[in-house]
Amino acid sequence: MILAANFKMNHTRATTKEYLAKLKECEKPEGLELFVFPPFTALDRYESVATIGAQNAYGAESGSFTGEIGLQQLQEFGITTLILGHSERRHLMGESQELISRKFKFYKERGFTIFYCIGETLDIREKGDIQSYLQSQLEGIDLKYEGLIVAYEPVWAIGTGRTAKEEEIEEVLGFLSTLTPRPLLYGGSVKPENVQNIMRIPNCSGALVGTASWRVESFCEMIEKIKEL
């Protein structure tokens, strides 16, 4: 089972260090893998019960790519885990599927663990064309890659406080399970109050958490809830 914290554009190196120190005090149940994704300026070689990853990276070792980080910068901190395809990268930063798949190929070839995000917008859900839309976000992605973790995050549920209904999540994860044998996560307004129900959904291997993970107390509360399962 997997529980991952995506800090997005929150926390500094100092507060990330404090967060991880407090996270050590939480009693992690056997079989639960923890991941924390700080912003780029907060990456470091931390001692932590969680695996530290990057929220994004460009598909190159180094080069003339202003504002990006690549393999060289990740290697400095021993980072071998990253998020690709997050809806905020797709919709706010304009990343195309072609670009995302190129980045995936680059880091796959270097053995990275890749949290690969997909999810439909509200208009796509209302049109009922979810499966073909999600498949278009999987073009160029090796769905059998052993380092792949797929995170289903409906765009309309990210940071809105509105969580997808359990039957909606189950339907999509059931569909995705026919496409890949790799772990499937749910993300989208996951919080201590609903994490248990989400973890119980068939084919769900865990959660990628945004806002509710920014406070370590809240993240630890989710760990406690998972221990009760």
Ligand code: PEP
The other form holds:
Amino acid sequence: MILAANFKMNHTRATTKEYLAKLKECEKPEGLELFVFPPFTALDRYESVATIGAQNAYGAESGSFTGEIGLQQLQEFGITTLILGHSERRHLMGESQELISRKFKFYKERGFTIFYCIGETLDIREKGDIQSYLQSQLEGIDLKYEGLIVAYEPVWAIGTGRTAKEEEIEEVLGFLSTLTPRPLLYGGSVKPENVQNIMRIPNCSGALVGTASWRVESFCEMIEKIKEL
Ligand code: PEP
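With the form predicted on its own in hand, show me what the form predicted in complex with phosphoenolpyruvate looks like.
In what comes next, the whole complex appears, and the chain from above leads the way.
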């Protein structure tokens, strides 16, 4: 099982260090893999029970790409794990599928573990054609890539406190499992109160957590809940 913390634009270098120090004290069950995605400025070579990853990166080694980081900057800290296609990058920063799939290809060729996010908007859910929308977000993505982890994160459930219903998650993960043999995660208002039920959903290998992961106490509480399963 996988439990991943996406800090988004929260935490500093100092508080990330404190967070990871406290995380060490939190007892992790065997078989649970932890990941933490701090902001770029807090990337470093930490000694941690969690694998540290980057929330995004441009698909180039280095170059004239103002405001981006690339392979060279990640390599400095031994980072080989990335989130790509997060809904905030797709919808707030306007990243196209073409751009995301180019980044995917670049980091796949360099053996990165890629948390690849997909998820429908509320509008698409209400219209009902969720499957073809999700498939369009998988265009250009090698679904057999051994470093791929797919995170299903319905946009309407991210940071809203509104978790998708278990049957809704189960239906989508069931569909995705017909497309890829790789692990499938759910993300969208996962918290200590619902993490157990989410982890029990068929085809669910874990959770990508935003808001509820920002306090280390709450992230540890989720680890405790998973331990009880
Ligand atoms: C996320 O941003 O990946 C996420 C799932 O956020 P939240 O847990 O806050 O909904």
